[in-house]
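Single chain ahead, written as structure tokens, the form predicted alone.
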Amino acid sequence: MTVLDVGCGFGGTLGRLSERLPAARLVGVNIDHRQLTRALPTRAQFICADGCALPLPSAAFDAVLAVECIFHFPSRLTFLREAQRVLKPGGRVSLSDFVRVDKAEPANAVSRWLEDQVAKGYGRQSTWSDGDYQAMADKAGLVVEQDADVTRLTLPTYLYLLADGVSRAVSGRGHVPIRSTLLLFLLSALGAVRYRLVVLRKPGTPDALGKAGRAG
């Protein structure tokens, strides 16, 4: 099996996967050199490259994954363009995502100002100009499979974060965005943001033939 995970930051998935999938190929890309050069020593392979213009072989991949990284991305389209190139048939990229219930820019002062403090933390929101998941899926030659919105089950997450955030700012042990934090909780929780993961399909059936040779 092999899995590329796009804006794998650290390598703290590839380093689970390596755990749970001894015999895959791990390969990880990041935009950020230097994420990657203090990235967990695993079994992946780390190219330093940008997640919508991939320098990897068509049909290469069994799995693409991206994890909270696509709303950072120019183009999510573009992105799931190239997760589909790099895809083989019947190969599935699956994503986490924080969507906005309202997908218009920001309209109002208030607005621009929620937007611009949670960006300090956890980076500015793509537009949605190529539509919703279905829209750029029907347009990448994609098929969803699965759009869950998993918002509650990520808001004790925020409150560990905002926890640890004050512990690190009293005893001066680092950083964790505190305002931003607390911000993108309060609008997860009213259901301005929504948390989803969602599962695209590439149409087509795996290699028949190179499975049945390998079986023999």
Ligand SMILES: C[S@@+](CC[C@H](N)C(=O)[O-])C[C@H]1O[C@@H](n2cnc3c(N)ncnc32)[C@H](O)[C@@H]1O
Contents of the next structure:
Amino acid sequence: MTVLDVGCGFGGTLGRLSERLPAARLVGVNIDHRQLTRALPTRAQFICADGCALPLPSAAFDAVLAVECIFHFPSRLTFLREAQRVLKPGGRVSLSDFVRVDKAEPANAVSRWLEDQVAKGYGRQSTWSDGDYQAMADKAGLVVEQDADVTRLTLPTYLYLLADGVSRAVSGRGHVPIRSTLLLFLLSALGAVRYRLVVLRKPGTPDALGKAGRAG
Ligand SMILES: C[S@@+](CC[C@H](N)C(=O)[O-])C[C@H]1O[C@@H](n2cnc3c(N)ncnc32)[C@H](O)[C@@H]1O
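Got the form predicted alone; could you also share the form predicted in complex with this ligand?
Expanding to the full complex; the earlier chain stays at the top.
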């Protein structure tokens, strides 16, 4: 099995996969080389590149991951097209995404203001998706297999981050973007922003991952 983790950060996900899939070939891509130089020691290969322009061969991976990063990429659709290209037939791309519920396009002034505020703490994002993974999948040549709204499960994390942020601010131990975190918490709790887990499949003959899944 070959697994590509795009936007892999410090390699935490690949570290866990390395333990659970000892025979798998693991590759991590991240645009920020500083994170890769500090990546956790794993047997994964790390490549510094943009997730929307992968320097990787076509039809090479059984699975592509994009954990909490697609909203940073220049374009969700371009990434999905790249994921489709590097996936073997039957392979899957699994991702998590913050999705705005308001489908008005172009984004109105309030949405733009909210995005700016969140960006101040968490970095510039491509415009929050209108959540239409079905339309993007059609354009990218992928099939939506799962699309789950898990916003409720993310809410306790914001409370942890806020408490940690206050404690760090008081003790001078570093910085957590309290204002942006509070805003994201409120937007999520009110249902204006949803946290989604999406799995898309490249049509074609089931691959080693599918066989392994069935065998397991
Ligand atoms: C919120 S972090 C998530 C990291 C990791 N997936 C995790 O779950 O711990 C977002 C990551 O996306 C990376 N990133 C942002 N834009 C990118 C791009 N265009 N191509 C590849 N990686 C990108 C950032 O450097 C950062 O490591």
